[in-house]
Amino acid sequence: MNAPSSTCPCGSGLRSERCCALQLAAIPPAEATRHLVPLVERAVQAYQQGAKDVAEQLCLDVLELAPDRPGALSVLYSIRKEQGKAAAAEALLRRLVHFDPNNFDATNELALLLMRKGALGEAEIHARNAIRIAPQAAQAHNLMGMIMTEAQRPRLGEYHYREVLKIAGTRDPIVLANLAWCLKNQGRMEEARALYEESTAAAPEIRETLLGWARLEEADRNFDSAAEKLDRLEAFSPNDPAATLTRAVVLGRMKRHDEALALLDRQAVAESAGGGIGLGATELSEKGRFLDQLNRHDEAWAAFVEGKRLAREIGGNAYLDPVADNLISRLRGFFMSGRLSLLPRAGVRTDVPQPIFVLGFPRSGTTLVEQTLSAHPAISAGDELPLINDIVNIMPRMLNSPLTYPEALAELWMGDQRDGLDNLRDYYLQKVAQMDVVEPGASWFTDKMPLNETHLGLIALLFPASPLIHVIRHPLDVMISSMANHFTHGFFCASALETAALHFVRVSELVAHYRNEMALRYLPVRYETMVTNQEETVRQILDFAGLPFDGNTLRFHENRRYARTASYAQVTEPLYDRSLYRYKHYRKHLGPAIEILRPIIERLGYTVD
């Protein structure tokens, strides 16, 4: 006999055949369940009526028969979303998008849930589904600017915040809001500033408003205005978790680490006291600076650890191991000399500037180097561009392949690609074009996008001419400032100290096979030769580049640009030595690292103690 069938663990209330073990060979065709219709009507009408358990029963009673039927599913999704079963809305929500996916309002709400979940990638998908779908919804274009900005890609959120505008024909004030927010992480303050001006007059208590003024002024190093807006938003909304935050961040601005310490304590002492956890992930990291800065180390690992737990369980952002290691291994495999002796290279194109690529883990000291280079009034700020990451995902279908990257390069040996590298080539420049990233008289840009060098074989191929410039750093301090802040890249591979330093020597050892495997305009530059050396490295950098010296790279902190990474206060201070080998304060805590990365502190000539 067979196991009776059981519930299905997402909490939808469907036995798991009919639910997300659903095999679609087992869904009857249409016309055999006509008769169900009368009985999905009724459900939505108890439904809107009121009466959710009749509803909720003729929708199970409906699904148990017809599992594809969009009127049961989603009115099942409303009542359980209603309930707070969160995997079963989700898994309702989801099978609803695929047997209805020309269904607006289900499409666009799946792609809301999860963005607010942080799966940033999958809402991108449906968001646009969206769009296409209702190419005139107001609505839809301001979700898609709500992921794009959460995505760091204000250029395409500030797009569709401008579409909304145009489409309601009215300035929402809420929208002036977020376009103003994606005008500041695209450094154009004044324009924010002013957009922020306009969207307070109209509507002068809405916090999210108040608070992103606030964050632009603290970024644009404006201290008093900063802390004036905030005093705005406590008037009417005391206590705001986000507002203490970022008054912590200006004070910490301001040196004022003490005060700015005493007042997350006593937020968590609130949240407490209110029945909360206490301070959240971001709070946390904050605060284990705040205690770096007064030399308070212990306290500061502790608070590191704990920011780091919760962001992981709140989250669920683990390092997606057998990912990195798939994709490290097939790159390692591919890209050998005998089979990159048959591949063509990318011609050099001499119309358009051309990228800088500032490569390095996460907080290696890569915006130091790219902040420096971007006072050069050769050289462009790019920031963290996504676009090798967009070739690596489009390019089986530029190169018509049935294979993925890196594998679809083998399409290249064939007589109708053999010019597919120009192509991607071009794609890039174009979307480059398109950000608007190059200011007027530069011939160079940067593009700093962290971890880029695991792509290092593909970027030579684009780029052959392009310099390659590598920051070094300790890998223990990597590991500390990896503790100090939350990060995607990587495969979340920050989540833990273990599994960034794992990552680290994996990267690490794919760098040194692609330098070995091929020739690469290649420069390593030393984040501790940088700060105790600066003019000399500088000169070595840009001479490497083939471009004069300027004595305004030696002044980087005077640059007004606003560095769009965590690093952003940093750059704008004078050269400091604080940050060199710090990991010495922490060393008691770093065994399980240090194991790790001990083959490669050597191989770069590091030592530990």
The other form holds:
Amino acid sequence: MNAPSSTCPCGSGLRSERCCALQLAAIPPAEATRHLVPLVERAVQAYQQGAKDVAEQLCLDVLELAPDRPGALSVLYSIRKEQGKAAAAEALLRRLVHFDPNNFDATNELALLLMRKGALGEAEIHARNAIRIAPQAAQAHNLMGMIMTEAQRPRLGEYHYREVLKIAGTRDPIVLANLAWCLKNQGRMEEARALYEESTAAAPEIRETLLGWARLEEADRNFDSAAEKLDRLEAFSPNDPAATLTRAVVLGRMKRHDEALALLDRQAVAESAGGGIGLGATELSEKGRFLDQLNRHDEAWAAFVEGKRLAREIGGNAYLDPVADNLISRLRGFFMSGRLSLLPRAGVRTDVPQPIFVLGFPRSGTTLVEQTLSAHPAISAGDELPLINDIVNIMPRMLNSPLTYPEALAELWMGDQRDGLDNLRDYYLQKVAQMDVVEPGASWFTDKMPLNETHLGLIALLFPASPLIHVIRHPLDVMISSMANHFTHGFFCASALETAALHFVRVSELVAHYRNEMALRYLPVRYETMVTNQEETVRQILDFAGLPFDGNTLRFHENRRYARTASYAQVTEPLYDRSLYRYKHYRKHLGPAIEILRPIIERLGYTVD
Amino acid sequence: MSIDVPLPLIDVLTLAARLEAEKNFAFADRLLRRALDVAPDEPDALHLSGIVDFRMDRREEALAKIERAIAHGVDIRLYLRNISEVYRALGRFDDAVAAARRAAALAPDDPVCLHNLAVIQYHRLELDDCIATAEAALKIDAFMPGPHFQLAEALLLRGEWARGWEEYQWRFDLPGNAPLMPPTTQPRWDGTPFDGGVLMLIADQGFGDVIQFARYIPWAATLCPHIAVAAAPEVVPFLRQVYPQANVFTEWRHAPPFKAFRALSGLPMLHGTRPDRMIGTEPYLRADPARVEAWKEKLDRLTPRSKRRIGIVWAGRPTHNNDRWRSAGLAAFAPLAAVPGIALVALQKGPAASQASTYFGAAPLVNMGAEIGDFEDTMAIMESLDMVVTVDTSVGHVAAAMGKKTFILIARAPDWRWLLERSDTPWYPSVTLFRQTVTGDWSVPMAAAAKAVAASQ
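Okay, that one was the form predicted on its own. Can I see the form predicted together with the partner chain too?
Everything in the complex follows now, all chains and molecules, and the chain you saw is the first one.
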């Protein structure tokens, strides 16, 4: 009576009903399948002895009968991981952690896997669990340090790295290098350099250490010193692809694009000759950007497209279309003027610095705006603060709600949650204080997390007096930049041109909805005007924030603060208008995006030429 | 519904005309399309189908069909009469007046043709012609309300209010106008004082009219102290303010017994108002202080305090019969948005409010429309504004009746109350008028208003 089952699309080799479509009720009690224990033991043994086919078959047999057996899940995970079946490996590992929550190694492994694919929020959850399981394990703290550093909370990362050093009682060179990278991300270049020196003195031939150090020097604009670190690396690891890429980046920043390109091309030839696949996704994007600089636009586009294809293939990240659609339609449904008139607003704190939100699609110029504003003595740069997303996640718990965001906001009507927004606001401000982003004397700090405009309604409830600066740029230029860079924001929309366009449309319409339904302290700012008439735009923004004009903001490229996002190399250069309407060079490749974006392009006041 | 039995064309047209009159446009449309399939040049079918297209907002198609009907001609004067209406709706006043003239020439005894011509002449501000045409129509049919009303509008606009008010009475007889009140045997008040009994006033027409004419209630109360006012709920706060003793009610079942009645808009006539004999020119509306505080706190949060706050409204109620010509759209406010040192506070309500989400101008704009619940909110916000710039709609009257500095942008052929040419108005001393020089083109008055805003620091 059941339709014949097929194997699970994740590639585990199990039937769907025993894999990704598993229902908890279908799992037999442990004692009913105890006779399978010897089979699991044989599988482990076979795997260790290298008889992987035998181990695999045994695991599939066991999991068909007992889909929750940790041993079998663990062995099958290892096999699939070795085979490069990323989706299957991830599914199996998740299941293993689910059924065996105190498994320290598996929890660590999962956190690491999630971090590598850019799912930092989820990675954090598992890294925290690993510390709960084993608070004295240096490995867990190291992982937490890495994730927090990647998640742009380097202060927190620093704490956990220092815990590692304390627990281990030694100054492990790799942990020192990790800590150095973390400090570099805080702009503490001198301290980071000292740690790299200490690390390489103890262990001179560690690839990642030298790469990190080279990137530090590159960011600090010591290009010769960066090259010297790469020379050291290539002395023991010739033709290292990452070293080549970094060298190319350094050359690119010195405007030696031809040489940079030649370097990458040589690398591609060497890789292919060695049986490799050629350049990786990041290298291809970098190559495309060099080609773009050299006005070789068709070749650049080809490199971008290939880079995206490889990134999808390796990372397995595609736009989470239904998830995005669901959230956005629920936000539209919830944030209606009738309901908003009944919801409270958080009070405005005057005792601590307040956020200025710099909103925009990734690659819209939010970094430029932040760098400019933070050159003002009253404004500190907060960078991409992940806190609004955090609040979205913890809201049900904070408001004691059975519902998720945004519906959980309905708890604000309960007598005991009237101050719920104040609590969420204070959570945000407290985290900001912990991150130590506000400089002495500043009364404002920026939060430029891209796509925070998705949560414009929530932000306005939490910070009703905060300026909302929305950076707007020609959507087709944003698309070019989305193709030329890899980012995970926006439900992985940038994994393909069409999905980036689709997400752009969805978010634009959502912003229009918020603007219709709420009175907001909202100022749209055009990137193009910022570039062509910088002073006027800066004055406009500062005036809007109620701050006097300050001449430093016009010399923002002298602001030594290191912005850690993809735009940093551009904002450390004076404004130039090369970045305006770049899409015209790529017009013929943009057909599918234009079709999707046309109404929004018009609404934003742009044209397609 | 489907028709399988072929009908004679005359029956199809009769049926379609009936369906059109019953507003069953979709079915009339299907029927006429089938008829045109069989007889593509049949002028009556083309004409009627064009009318149906027009009703369904397919104006260009309507025009094309009626033009073909005229080319193939049967009842050409009827076609011309109707096509002039289509031209007028499309803003093609030259074509409209030409068609209406031809229709009137072909049918010199048809008052409808003359009435249409008078309407178009008003739009073209050819007021002498308009008055003459309306009078010609009335020579044929002295009791036709349309030409009387057109005559009233032209006279009032020219400031000839004595005769204008008389003709203005005909507005109650215009086809399609809802009755003023449930049937009554009580007399219409003629301005004679009385004490023993209630004077029933009906707050008729748009909200702006109610605000403008509410000033007459204290005057009426000097003649008849017991006053009841029938009103829409939205305008109740205004009526309570101008005469707190009035019994204001919103549903006829709550109406008290009354001795005589009168529409509020009929009081200027009884009072004998003339441009140089006005009453109620002192501010007569004010905001509730508690609400003022709450809205001020909100505005201080949402707009930079250093900026002058300019309230704006860019569209009126879309069901107003002249809305197409009086509403501007937010895009037309671009010259104002470029004035330095100001913040725009959008007070717009209704469907046009959504234009706020497409605003990307230089001056910050805060969209209060979404949070405004009623006119009391609007009044409370006014107290925190430096001035108001608006098209000819009720918010302008609110601001003006509060004595707020108000710029009103009006169509080339404006509502009669704004008179001709002058930039001030006897109704409200704090108002400055900015007039279109070309129908449908807001750029000239908007540029002038922006300049005046910039100069009024």
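On a predicted model such as this, the values are computed, not experimentally measured, just so you know. Residue numbers count along the first chain shown, from 1.
Across the conformational change between these two forms, the residue of 118, 513, 162, 395 occupying the hinge between rigid parts is 162.
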